[in-house]
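Shown next as C-alpha cells: one chain only, the form predicted on its own.
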Amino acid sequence: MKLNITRRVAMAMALAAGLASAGAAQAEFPDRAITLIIPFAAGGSTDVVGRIVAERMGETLGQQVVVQNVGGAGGSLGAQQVAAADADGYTILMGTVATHALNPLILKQKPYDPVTDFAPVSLLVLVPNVLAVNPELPVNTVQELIDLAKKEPLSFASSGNGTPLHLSGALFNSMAGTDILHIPYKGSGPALTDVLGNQVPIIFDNLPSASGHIKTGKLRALGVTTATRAASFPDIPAIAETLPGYETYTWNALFAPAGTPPEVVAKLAEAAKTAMEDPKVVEQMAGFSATIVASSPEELAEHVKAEMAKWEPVVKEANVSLD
C-alpha cells in the first residue's frame, strides 16, 4: 500500500511538473523568430506597411519578423500557405480586402475560407484609393467626368481584374449610372504608365502609388475614395462628395491561422497596437496617406464579414470570376 501511495505522488508531482512547464513555455511565447507572410511581391503599400509593422512589432515582441514576400493568384497563395500553418502564432499574415474580402467573392475555386480558417488579430490601417486622370482629358471633377462618361465612351485602367482597384470602378459606375470600359494591367505600375501616356485617360489607384505623379501635376486627381477627404490630401474632394455613400480603401490587417490559442492571438494584437502608436510609425503612416486603426480581434472579425457584405453585390453586378 505505501509503495503505490509512493508511486501515485510521484506520478502526480510528474504531472504537476508537467503542466508547469507547458505553461511556462506558452507564457514565453515568442521564443524564436516568427514569419510575416506579405501575399503580394515587394515593393507595394501592402510590402511597405508590413515591413514597418514587422520591425517596430519584433521590438516589442523581443524576436524578430521576419518578412516573407509570397505573391501570386492576388494574395490567395499567400493567404492559403498562412490557412495551413501550424496555429501556434509563429506564421502570420498581412491580410487585406483582396485576400478576405475579394479573393472569395470572385475565386471559382476557394483555397480557404477567410473567416474559419483565421483568427483575427488586428485591423492595422486603411489606404484610400483615388480616382485620377490624364490633364488631357478635359474634366476637373467628378461631376464632369460623370457628365462626359455619360456623352462618349471612355476608359479606365486598374492593377487587374478582381482587383480593390478594378472593383472601385466598378462601383463608380454603378452609382453614377456610367458605363466607363475598365482596362486591366498586370499590376499598378504598367496602368499608371499607359495614363501617364494618355493610352488611357483614367485610373483608379492606390493614393501612396500615385501621389508624386499628383503632386507634379502629370495625374489630375479628382477625388479619393474614402468617405471622408485623406489628411495627406485635402485639398482632393471625397468622390462622396458627389456620390454619396461612395467609399471604398485598402486595408492591412494581420491574420493568424484558425486555431491559435487566444493568449498568443492577444500578445500579436497588443504587440501591433504597441507598434501602431509609435510615434515615428504615426509619422510614416501619416506620410503614405494610411489611417491608423489597430482595432480588437473581435473588431477585425467583424470588419471582415462586413466587407465581404459589401463587396459581394457589386462583385455580381460587374460579373466579375476568376479560375
Partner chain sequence: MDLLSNLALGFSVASSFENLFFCLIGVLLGTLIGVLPGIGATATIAMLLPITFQLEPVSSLIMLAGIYYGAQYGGSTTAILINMPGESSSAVTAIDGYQMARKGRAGIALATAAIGSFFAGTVSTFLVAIFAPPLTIIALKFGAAEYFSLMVLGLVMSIALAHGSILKALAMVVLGLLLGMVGTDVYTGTPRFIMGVREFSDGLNFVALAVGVFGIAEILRNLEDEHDREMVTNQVGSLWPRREDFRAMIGPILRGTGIGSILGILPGGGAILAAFASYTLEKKVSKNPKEFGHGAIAGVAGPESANNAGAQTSFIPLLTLGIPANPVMALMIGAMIIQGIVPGPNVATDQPRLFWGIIASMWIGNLMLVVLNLPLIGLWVKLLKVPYYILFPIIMAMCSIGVYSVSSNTFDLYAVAFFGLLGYAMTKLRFEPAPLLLGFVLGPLLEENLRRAMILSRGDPSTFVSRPISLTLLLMSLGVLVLVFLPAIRKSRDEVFIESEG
Second form
Amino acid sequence: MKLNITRRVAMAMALAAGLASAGAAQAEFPDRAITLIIPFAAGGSTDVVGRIVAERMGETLGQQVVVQNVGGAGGSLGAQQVAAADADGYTILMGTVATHALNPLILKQKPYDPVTDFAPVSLLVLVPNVLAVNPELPVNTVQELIDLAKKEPLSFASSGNGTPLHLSGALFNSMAGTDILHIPYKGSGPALTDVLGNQVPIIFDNLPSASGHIKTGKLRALGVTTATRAASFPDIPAIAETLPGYETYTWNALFAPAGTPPEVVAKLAEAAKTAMEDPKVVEQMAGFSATIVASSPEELAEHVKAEMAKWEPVVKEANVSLD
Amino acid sequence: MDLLSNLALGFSVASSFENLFFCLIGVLLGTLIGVLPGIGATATIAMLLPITFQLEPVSSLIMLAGIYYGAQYGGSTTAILINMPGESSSAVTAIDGYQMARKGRAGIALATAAIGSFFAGTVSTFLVAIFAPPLTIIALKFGAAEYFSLMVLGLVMSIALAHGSILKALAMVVLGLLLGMVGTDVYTGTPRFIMGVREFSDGLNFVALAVGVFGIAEILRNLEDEHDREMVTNQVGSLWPRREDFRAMIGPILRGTGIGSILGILPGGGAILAAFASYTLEKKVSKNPKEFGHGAIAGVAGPESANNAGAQTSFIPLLTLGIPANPVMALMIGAMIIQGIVPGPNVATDQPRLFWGIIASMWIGNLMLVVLNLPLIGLWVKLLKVPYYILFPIIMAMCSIGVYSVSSNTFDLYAVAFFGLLGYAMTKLRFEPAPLLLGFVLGPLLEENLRRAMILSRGDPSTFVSRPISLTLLLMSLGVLVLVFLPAIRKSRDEVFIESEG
Amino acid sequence: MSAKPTDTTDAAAGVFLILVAVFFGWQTTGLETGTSLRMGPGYFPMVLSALLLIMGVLVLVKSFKGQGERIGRIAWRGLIFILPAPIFFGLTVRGLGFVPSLFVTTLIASQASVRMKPLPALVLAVLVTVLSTLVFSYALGLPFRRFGPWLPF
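Could you present the same protein in the form predicted together with its partner chain, rather than the form predicted on its own shown above?
So here's everything in the complex, that chain up top.
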C-alpha cells in the first residue's frame, strides 16, 4: 500500500515534469516560458522598459516571458546569474550601461566578462540623462554653471556611487575643468527630493525621472547628456553644444548567456524588434524620452565594445573603484 | 469649495463598479499575502505588476494601493498571532500583540488593530486630501541635517521599547545599527562586513532579519519545554473587546494617528519611525507602564494606528512629487510610467480623476479592510487551536518561500537561519529583539545623513544646531532623555526601598 | 562583590556583547576611518563597536551583583531541525526545483517536535507542497522552476 502511494506520487511528479519540459530537444524554440532577469529592483526605469518589452515579446514568441528581478551590487548579481545560466535562450538578461560597461571597469574583482560571457541579442533603447538645477541657483546655461562652479564650491546629487549618473557628472567635471562635489544617494528618488528642496543645487538624473519636474518648472534643465537634443524636449540644449564631444546616456539591451545557439539569438532579436515596433510600445517609449534602437546582435556587440572604450578613461579619471 | 468638488470627483471615480471591484481584489490579495509570514507587499506587487498592464490606469493603481495597505494589515495579523512581523512597522505590534495572544486575548488584539487602523486610515486620508500640497513643502525642508536629528530622536525614543534592562536594550540598538552597516558604503562604495558574500552588498534583508529574530526565535522557544507542558497558545478567550478595552484604546488611537500622519509625510523613512514613536509615547503617558511588553492594549492600538496613518500619508510625496517613500511606492511609480503617466507634481492637475480617485479609494479600501477583517478574526483565532507542532513546519515553509521571493537571493535564506540562531541566543540571554530591529532600520539612515550633512556643510558640525528644524528635533531628543531618565532614577530608588523593606 | 558572577545569564550576555563588539571592531580595521569632518566608511562602525564594547563590559560588571533567572533549557532538537530548513531550501531550490525542495524543507522542519510522528509529517509535507505550488507557482506565477535541472527527468 505504501509502495503504491509512493509510486503514484512519483508518477504524478513525472507527469508534471513531463508537461513542463516535453520533448525539449526536438521542439522549436521557445517551447516553454522564458525568464527575463532584470538586475535591478522592481520599479526603476530598467524594470519598466523590461516589463514593457517582455510582454510584447511574449506575444510574438507565443510563450510567456517572465520577469524576475535579481537586484543587488549595482546590477552585477543579476548579470552574473545570466552569465552562469544554461545557454539555451530560456534565461536572458536586461543589460544596461552599468552591467555591460561601468561595472566591469569599476569592480576590482570581475564577477563576469561583459564580452565573452554573453551572447548579445539586441540594443533596445537609449535613454538620455539630464543636467538640472534647482531654480534658485542663479544659472540658466551650462556655461553659466561652469563659470559659477569655478568661483564658488558647488555640489551635485546622483543616484549613487559608480552609477552612469555619477560618471556623467565626473565626465562633466573633467571636460569643463570644474570640481563640483559629488553627493551620492541611494537611488534617484532621494537625490531628486534633495534637489527639489534645494539641499543640493545640482543633479544628474535620467531624463524620464526628472521630466515631470522640468515641465512644471520645479527643476531648471540646463542640458541633456546626449550628443544631440532629445526629441521629447527640443528646448533643452545638449551639453555637447557647450562642451563639444560630451556624450553619455543610459541604455538597455538584451543579452543571452555566451554559447546560446545563433538561431535562438536571432529569434529573440527578431521578437525584440517586433516588440519595439509595436505602436503602443513606441508611444510608451516616447513618453519615457527613450530613443528606440532595436539593433541586431552584431550591432550590440560593437556597441558594448565602444561603450567600454568610452568609459574607461572616465572611470580612471574619476578614480572610482569598488571591491 | 474646491476640496469638496475634488473629493466628490474622487468618490465618483472610486465608487464605480469596476474600481470598487479592483479595490476589493487588492485589499483581499494584500491581506491574504500579508498574513503569510515573510511575504510582504513589495514581492506581491512586483508579481502582480504585469496583470495591471491590462487595466485602466486608475483601476490598476487603486488595486496596487489596496495591496499595499492590505498587506500592512495582514502583516499585523501574523505579528499578533505568531510573533512574525512582515514589515518594520508591525514589529512594534508584535511586542504587545503577541503577548496578548499568549494570554488568550488574540481576538481583542486583532480587533484593536482593525479599529485603530480604520480610524487612522480615515483621518489620514482626509489629511492627504486637504493638506497634501502644503505638507509637501514641509517635507522638502528636510535635508540631511534634519533627517539626522530626526533619527537621533528615534533612537532616543527606542529606550522606551525596553521592558527590561535599559542598558541591554541600548546594546541591542547599537548591535542593530552595526547590522544596518552591512553592505556597500554609499559614499565610497567600500563593502563593509559582507564577509566576501557579494549577495549582501546591498545590505541584509529586513524580512530575513525580522523573521529570524522574532519568528524563528519564538518557534525555538516554544520547542524548549514541549515535554513539560501544553502550549500556552491553545487558550482562546473572548473575541470582541469589552467596554473597558474600548476605553483603553481611544487615547492611543488618537495619538497614534497624529504621530503617524506627521511622520508619514517625510520621504526618507519617517513612516518607519511612526509605530516606534507611538509605542514610546503610550508607554510614557500610561498609568502602568509595567504592563507594556506583557500585553498592553495601548501597545497595540497606538502603533497600529500610527503605522496605518503613516502608510496613508506616505502617499503624499508620491502623489505630489512623484517621489517614492519606500519600495512599494517605487513599484507604483513604475506602474504609472508603464501606463503612460509621468509621475510628478503635475499629476494632481493633469490627471485629477486619477489623483482624487486614488485618494478616495484609500478610504474605501480601509472601510473594506475593516468590514472584511472583523468577521475574519474568529477564523484567525481558530488558527491558534491548531497544534503548534503542525503549525510551525507550515510557518517554516512559508517563511522560506517568502524570504526567497523578495529578491530570489538564496543568501537571504541562510541569513534567516543565522538570525534565528542569533535571536534565540538573544532571548536566552534576556535581550529584546525590538530595539535591535529599530537600530537596524535607522542605522543606515543615521550614518548616511550624518555624513551627507557634514559633506554639505563642508565639515562644519554647527549645521545641526544652526538649522531650526534640526535644532528643534535635537532639543526634543534631549527632552525625551530627561523624561526617560528622571523617573528611571527615581524608580531605582523606589526599588531599593522595596527591597530593604522586604 | 564576589569573584563569581551572581547573575550568570547577564554574565553570558556581557561576554556575548564583548565578542560581537570585538568581531565588528576587527572587521572595521581594514576600513578607512577618515576624520569626523570627512568620515570614511570605517568611522561610524568603529564608534559603534567601541560603544558596544563598553556596554558589554558594563553588563558583565553588573552581573557580579544582582540576581537573575538561569538560562534554562535549550531547544537542541529545535535548533538541529528548524535552522537547517531554510538553509536546505536555499541550497536546493534552484537545483532540485521548488516542489521537491519545499517538500524536504517541510519534512526537516517537522522533525523539530517530538510530537510529530513520521506518517503525519509526510502527509503534512505533501499538503504544504501541493498547496504552496498551486498558490505561489500557478496562481501567483512566481518565477520558480518547479522541478530543477538536478532531477533526471
